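Form predicted on its own, single chain, as structure tokens, below.
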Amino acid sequence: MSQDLPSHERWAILEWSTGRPREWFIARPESEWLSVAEAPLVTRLFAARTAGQPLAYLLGEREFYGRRFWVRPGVLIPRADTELLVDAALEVARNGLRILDLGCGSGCLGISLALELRARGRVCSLTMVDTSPVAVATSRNNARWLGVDAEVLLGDWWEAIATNGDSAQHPRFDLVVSNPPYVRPDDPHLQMGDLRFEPSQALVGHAPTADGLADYRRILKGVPAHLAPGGMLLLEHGHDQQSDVLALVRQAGLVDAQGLHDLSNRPRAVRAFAPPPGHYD
């Protein structure tokens, strides 16, 4: 077996390829691990992962907030950092929330929120939006797979949710969550690790700027028309962007803006609220 991979990745490939748990392998000599039919698949997956291809794409799945989500090339791979937004959103776990996940990717954020609210006896409505047809299809599949009733729309940020194509008619949401593209286009990490294989539009956006915040400005421009009075906006961002995102949020007229930190105490998200009616600048 390949020794070039971390042990947890080798186990993941073996378990996924054979359907057998780790304990089964540990109880037997390595010469008995794979059948003649299984060996070529495992060898191919080991080689692909050693060459750098993301494990999530090879196995077609990634865990997020304790659940398995389907992923595939063309969709951003869910990451544990984004679980911070679920935790923060659950602080307003009241009944009847109208939730919007902007730039949904695999749907892991919005779907996890809906499921966690359900587990708390709360009912919500969920709308998810992405500009990528692959992401929209993946989110729909994940919603069905996990038993969540969600409207998943194809479109460019707020444009996707205009009523009957009329941009003057805007549905309002109580909670808007988003993990927008925020990687700076000159960031050297784009040439490293899994980022090399992930969709650039989900990392840097369609029209990136030097600060990586072009899509934040687009999102915030539409907030007054779409976030219900008192509604919460949650935005993930890069570890060194919090002060800039807070400034943009406040300039957009949102109130009680607060920076959030992940479990490693890194600044990773911003939370803010829509003011009462008529109070936007």
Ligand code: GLN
The other form holds:
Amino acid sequence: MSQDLPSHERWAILEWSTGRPREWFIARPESEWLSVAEAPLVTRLFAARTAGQPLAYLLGEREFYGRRFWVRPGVLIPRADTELLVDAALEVARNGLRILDLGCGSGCLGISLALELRARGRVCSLTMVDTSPVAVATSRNNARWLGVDAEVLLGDWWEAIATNGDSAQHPRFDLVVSNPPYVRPDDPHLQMGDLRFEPSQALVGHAPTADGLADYRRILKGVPAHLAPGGMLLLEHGHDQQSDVLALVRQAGLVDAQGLHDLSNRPRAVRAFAPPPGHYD
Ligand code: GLN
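Could the form predicted together with the named molecule be given as well, to go with the form predicted on its own?
Shown next: the complete complex, the earlier chain at its head.
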């Protein structure tokens, strides 16, 4: 049955479309697998996946940090790479963190953090921001489905965070996490695999520069006003962008900047801290 697909994808489609587990199928001959009512859906999903459509969009879900998140076209598909940011944030976990996920997409990063903190007996508040209405709605639904209280705001980076004009009154966060768009506009990967179907706004951003760093600059502009003294900023980046992102973070006045590596030892994230009050350049 659709031998063009890798077997884990075939099983995912079969299990998802019938609601039956793999063991059920394995125990019977293939001729008995699908009822007349089920066969058309499975056939259509196999064909759509064979034509390249992302499995996460076809099934409407993707696992991240051990939990199932709703996803749909218009929202970046959660990737295992981003789990590195959850691990890094948990290293400094404490009670009462005010967390902001900038460019939240499906909400997988912020929501996983809130749930992992809760599992460790810690309370936090979670704000998530995205410039895409579909992402905002998806994050809200994922937060509700996974039982997390979150404020999810529509807007462009910091513009979504209310200010009253008085810089001393800007909402402050203790932990700001972001997986921003960082793919260079000429990267050939954009024409391959799932990336062809994902929102370009989430991959390259809406006003990209050739170096893929435009959105880090935008994010870092707002950090002094919004990251509480001693607070932590965590940014995912492409595998060859670490030294550039470290330089930008230091230029923005953050201290103790450090590059982080994923499980295959590739440089994939940067962590830095807001200095004590009055110490910004
Ligand atoms: N890591 C993703 C990719 O290259 C890109 C995600 C992003 O730009 N934030 O497939």
